[in-house]
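First, one chain by itself in structure tokens, the form predicted on its own.
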Amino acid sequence: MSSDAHKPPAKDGIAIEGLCKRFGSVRALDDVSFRVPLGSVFGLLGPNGAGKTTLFSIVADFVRPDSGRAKILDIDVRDARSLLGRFSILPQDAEFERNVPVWDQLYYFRRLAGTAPDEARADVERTLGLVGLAEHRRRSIQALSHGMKKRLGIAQAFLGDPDVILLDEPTAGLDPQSVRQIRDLIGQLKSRATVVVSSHNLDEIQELCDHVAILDRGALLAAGPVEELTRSGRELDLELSRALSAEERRELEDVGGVTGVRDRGDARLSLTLDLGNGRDQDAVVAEILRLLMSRDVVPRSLAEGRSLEAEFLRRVSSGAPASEDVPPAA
């Protein structure tokens, strides 16, 4: 019996751990820890040059950083041959030989990784089908679409069914549809593998991650479940059959755990919820629906509104540090 099989199951599918990084006078990562839960889809989000590429770089183990580390799986990156198939990455600026048709790229990839022949034909097929580029095969690079191309990078990623994948601006730069592709292809992995997404699109992270790591200026600002960071910020978008009157407005703002109203015009509302101290949103939504009832306003629709947008907005214009969200590196 192999001596894997007495390990015991990994506790993070990766575990950052006090990572500092310089470029010259620019500090690109300050001190940053946080871990990526098994099985997540976690949103590593941040404006440009928040040192969201510097970290992928880090964990892949294209830079070594100046102090701290990086495990996947519990295994130090650093240890590269212990991660052989278990690990992939998307960079996002991906390149492949443009005259070399997709489906050999691919299995050149396989039989890199030392993997037998047949089994590696298998995979390319499998993974083709996946992403969606079977007809596509014959193809030379040069002839893919853009979006095509970023299929293929992902479809690199997704070879050998490893147990974490990193993907780095997988959407940057496509159309709507082939966005849309895209996110489904992620969220597909959610049952098979840890990924780790990283963007500076708050939609995009919001419908995809379950966690999430807030970067800005190379500091770590937030880090955990979006439920629980959203908590103090949720949104909710109403349409009701007329607007209000001053007094039914301030009516609604006394509703506890409303902590703002706004008007967007044509009878319809933002209202932002304070989650905390045990609050559950549908019982604050319910008192809601009772207050605009009793005052024969007809709730049209109601929708949650774009609360990670929010907290995002509130950490990065404040650069509140993260320590209260994040648990120390084990």
Contents of the next structure:
Amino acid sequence: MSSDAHKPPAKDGIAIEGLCKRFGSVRALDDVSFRVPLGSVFGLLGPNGAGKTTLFSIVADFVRPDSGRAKILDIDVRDARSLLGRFSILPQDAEFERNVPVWDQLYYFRRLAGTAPDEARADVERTLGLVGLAEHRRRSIQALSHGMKKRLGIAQAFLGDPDVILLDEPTAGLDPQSVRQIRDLIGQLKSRATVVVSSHNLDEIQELCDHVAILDRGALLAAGPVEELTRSGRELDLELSRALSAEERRELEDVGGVTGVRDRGDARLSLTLDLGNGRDQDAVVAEILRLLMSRDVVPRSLAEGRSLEAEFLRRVSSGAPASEDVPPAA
Amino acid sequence: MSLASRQVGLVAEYTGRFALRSGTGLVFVLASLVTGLLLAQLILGPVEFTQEGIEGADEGEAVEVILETARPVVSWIVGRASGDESVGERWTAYLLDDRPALLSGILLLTMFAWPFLVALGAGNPFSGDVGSRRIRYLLLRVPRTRLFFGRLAGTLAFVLATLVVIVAIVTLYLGFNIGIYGWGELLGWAAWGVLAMTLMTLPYVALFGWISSAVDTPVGSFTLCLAVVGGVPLVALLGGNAWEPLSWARYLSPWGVQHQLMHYDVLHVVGAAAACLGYTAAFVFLGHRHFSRRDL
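So the form predicted on its own is up there; where is the form predicted in complex with its partner chain?
Following is the full complex, with the preceding chain placed first.
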């Protein structure tokens, strides 16, 4: 991890301030502002064409905004020299040199960052091991599968332990084993680096991220801690010892904080909770369990449901503007 | 060494390395070698044909054969470049009588073809990487300015290394096989030829760097580079015949001055060298300005 003892610590991992970008007649980003807290794992959500990749490209200074600005660690991204080695990105659709072995490309990248040859070699070996490509180090790019190329992209993003890492769809097209491996790697970065992940996989974002922003058609719909964003629509999945009667179900709907009960069949329910006005989730869950136990219904499993997915779909379909949401993540 | 110079050096080094592994780099090397040696064969063929006669003849007869071979080529090229008959005659005499005539002819012919070959070798320093977004992996690690100059330096080194190989092969062949020039005279003129062609290569590499920074497909970039190299003299020649001011179009590229680098008058040589450096500075400025501002 790079550090600079002479400078005060940065306030934000990333700060986006009023970014606008058009490509011809297409408005890719429209006055987008939010902050990514230092040390957080931040999810960037949005349907296709929402502007996620454009936002990443501007933050990485590949693409210049029409107006607004982006900062990484309080440094304007246009000041590339100050940021060299301190942030990295897995671009969504960038290719590697076709006829050059994996190891040579990573070594070149590491050397470009100013690392001494021995240190660069050690870094490359370690990073290739981290993503499971150590045995393929001498292969050229065209001999790698799609999943291996993706892991190589992640390896280059992790090279040199940058302070801020942007990952554009890091698990897209990977097999389940590789997806698990990549998620674990991202999980290990928590508290060591600020990580921004864009993904269509909302379960993945919910598992990995503590903060999210939702974009749609270039506009920011919401930004903030996952906990805050999903308070009004927290999902709870229950599996019970038997199916509930209609009266038992009505009693469940009457519990304070429960706003919806959805029957998923085979004695499985999804409850929607509203935790607004400071209502405590644990208290609501305890009340639900007490009610069930009093009716001789034994909960066999209790799990957090797809709260983020529900919230995402609600926001995107309604197009709720950012101003109605919690303040930008602080 | 500072980080900036290390980065520029690394980018230049790997540009050359990766170019050799890529198809276009190899195509350039092969095309240059084949073209260079074919052009040399145009001059050397008739001489070799009469090689036995030369060896058996006295020195005066041998020189006559050589001059007969090289004179039409040299006088045609310098005649076009000077535009003045008396200057052309004196220039031809300088190249054929004062310098090794065969090498002069080969160098002048190579100068004619070289910009087209350089378009192959230097027509894609950026476009392929921008189109495939490969360049993004580098932009994370190198500021745009260093990447731009590193790529240009690497491309230039790659092109010049190929040029040196061609001239070296031709010179050694002339020295060992034809054997009528002294080694000092031959090597000195070959070195001057390489220097002149280096000066002439600089603006073309810079021009192609500018074009490549603006066009995102390698094919588009190569095509535009070749169109500029061939189009400028063509417009000047054909257009100039129809309407005289159009002949000035030859100065839109280094084509208008490049042959003056082999002139007998040192003032012409210095002027041509300065012009080449001026073109280089202008094209580098335009290319860098575009590359550092555009979306990548």
